[in-house]
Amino acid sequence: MRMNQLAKIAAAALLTFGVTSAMAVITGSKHDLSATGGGTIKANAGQNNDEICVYCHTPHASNTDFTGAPLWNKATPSGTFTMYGATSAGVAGTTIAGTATDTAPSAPSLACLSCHDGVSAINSIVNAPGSGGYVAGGQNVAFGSTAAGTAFTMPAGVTQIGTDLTNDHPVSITYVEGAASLKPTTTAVTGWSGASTIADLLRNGKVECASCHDPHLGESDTFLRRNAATVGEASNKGSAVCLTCHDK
């Protein structure tokens, strides 16, 4: 990939989750899954030609189906998820508030649950780098020890959010006033990467992953977007990153 094209890439990525460029750090990451990523889960030394984006992005033959993140290169994922406050899979939730959630995550939370759900292939692209490595749906290439065309899942963990949404922060949700003891929308934020205001954590007016955490954000280990770097402090001292919403 040309330097330029994976520019591009990066600065559209930061568009869609709301960051600037001079707070994204992924290289040393637990998000880069190159050789020499900061954690565990990673790809041996020279496969895939050592890249970090590739393992989400891509500047051609991206999965044009999926919507929750620009030119995507995994396979949107398949599975059916049990939202908070549901009983059964694939049905809408329920909060104490009274709040609906959908019935399925939305995009921009599959995109985190396309790794995250321990179902999907982390090592799962669309297309490989190199010449001639579309795959139409995905492939799943080597990765750490894993031989090509097997499938690498997120291992049991706290990484691993599963299908059970239940036992998560709700996402997919609708973001009422009131509703939990939620401030307006217009309420000010400090110390939140790419955003002012509460109305800038959410997407289409939903709370999903994006609202609290950000991908490209290395400088937290849970990739929160109340970055200790911005405000000076841990990022969730004194229950901040929850009371940014919640009037507690």
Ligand code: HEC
Second form
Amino acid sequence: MRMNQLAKIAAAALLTFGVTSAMAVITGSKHDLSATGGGTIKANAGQNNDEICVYCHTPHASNTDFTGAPLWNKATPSGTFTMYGATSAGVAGTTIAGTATDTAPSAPSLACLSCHDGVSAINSIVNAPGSGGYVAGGQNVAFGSTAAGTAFTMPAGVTQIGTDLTNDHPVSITYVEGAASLKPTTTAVTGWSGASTIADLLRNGKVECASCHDPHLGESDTFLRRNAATVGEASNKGSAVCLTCHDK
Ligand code: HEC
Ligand code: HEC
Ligand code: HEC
Ligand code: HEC
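Output the structure of the form predicted together with the named molecule; the preceding block shows the form predicted alone.
What follows is the whole complex; the chain from before opens it.
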């Protein structure tokens, strides 16, 4: 094969894999909680703790009471949340436009809060890595200096969203076109992972954490779903994330 043919094939491959199909790179990100993960919060070495997906998903014996995320490997958070615009925990809140939130985060957001609420144990999983690791209701695997059997919760700081959601962008809220200058759900979006219109960003017609974030998208800033690698700029440059839905 001639060299320029090879070069063309290489260029085509780059186009295919580098541009059109942006790959989510969870490996080495802060959501890689294996012993060799990218953050400071992660499992101890040993105990088959080189697995990545296991801290969120399991191929068998998943928590089916919890439909927030597929094949979920964590127990359902038991805490009560104070919703955006709500006056107390466990009741619906309202926005300026008068749209009500649910009385509690719906399952897709609860999936994230099962680590980010600062109460639920990050290291609690139903099926521990390796064979025979199943414990109904979950078990705490060893994390950093935290021994097996002891809960490790999200430390204070920006990543601890907490159970008070009044100071966070509303979640578990129905997307009402026109409210808060929201664009029609048929509006095309570009550069977002797994979405071609605003409708694809919604879960059961609602805005949830996964509307703006993709927990697997390690190459994007703060796991934002507007993929930095695809668009070739910071995910929220010029507030592109916000302007995707809001016509401001
Ligand atoms: C930090 C938690 C977390 C880790 C680790 C994680 N996931 Fe996920 N995953 C989620 C959440 C949350 C959802 C649901 C997201 C949504 O609602 O869009 C999900 C959804 C999925 C889906 C279905 C949605 C889709 O993309 O089609 C697949 C498949 C998946 N994950 C595969 C994996 C694999 C494979 C790994 C390991 C390499 C992994 N995940 C690691 C949290 C995680
Ligand atoms: C299994 C536990 C777990 C789940 C489930 C989980 N996260 Fe995380 N997440 C973490 C940990 C641990 C960190 C690192 C926190 C730190 O170092 O302060 C993190 C960090 C983040 C960060 C900050 C990234 C950065 O670069 O600073 C974002 C954003 C985030 N998570 C969003 C989400 C969203 C959205 C979901 C649900 C779709 C989710 N997470 C589900 C454990 C989890
Ligand atoms: C409307 C879009 C949107 C929704 C919904 C949303 N986020 Fe975010 N989130 C963002 C943006 C944008 C950032 C980056 C902020 C920055 O870099 O200043 C962010 C940052 C974060 C961070 C990192 C904090 C930091 O400043 O480094 C965490 C953790 C996080 N989000 C978790 C969540 C969780 C959990 C949910 C659901 C309860 C959620 N987010 C819902 C847009 C959103
Ligand atoms: C996936 C679509 C979507 C994205 C992206 C999005 N929002 Fe929103 N936003 C909503 C929805 C839905 C509401 C609730 C509107 C209502 O009142 O019915 C809302 C409400 C708001 C409100 C009004 C809250 C109130 O009390 O009335 C503000 C302010 C806001 N968003 C700012 C932002 C900012 C800043 C960003 C970027 C970080 C952002 N939004 C990204 C969908 C989105």
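If you superpose the two forms and keep the largest set of C-alpha atoms that fall within 1.5 Å, you have the rigid core. Positions refer to the first chain, counted from 1. Predicted, not measured: the structure shown is a model, and the values here were computed from it.
- Shown in the overlay between the two forms, fitted on the rigid core, is a CA shift at T40 smaller than 2 Å.
- Core-superposed comparison between the two forms: the CA of N49 exceeds or equals a 2 Å shift.
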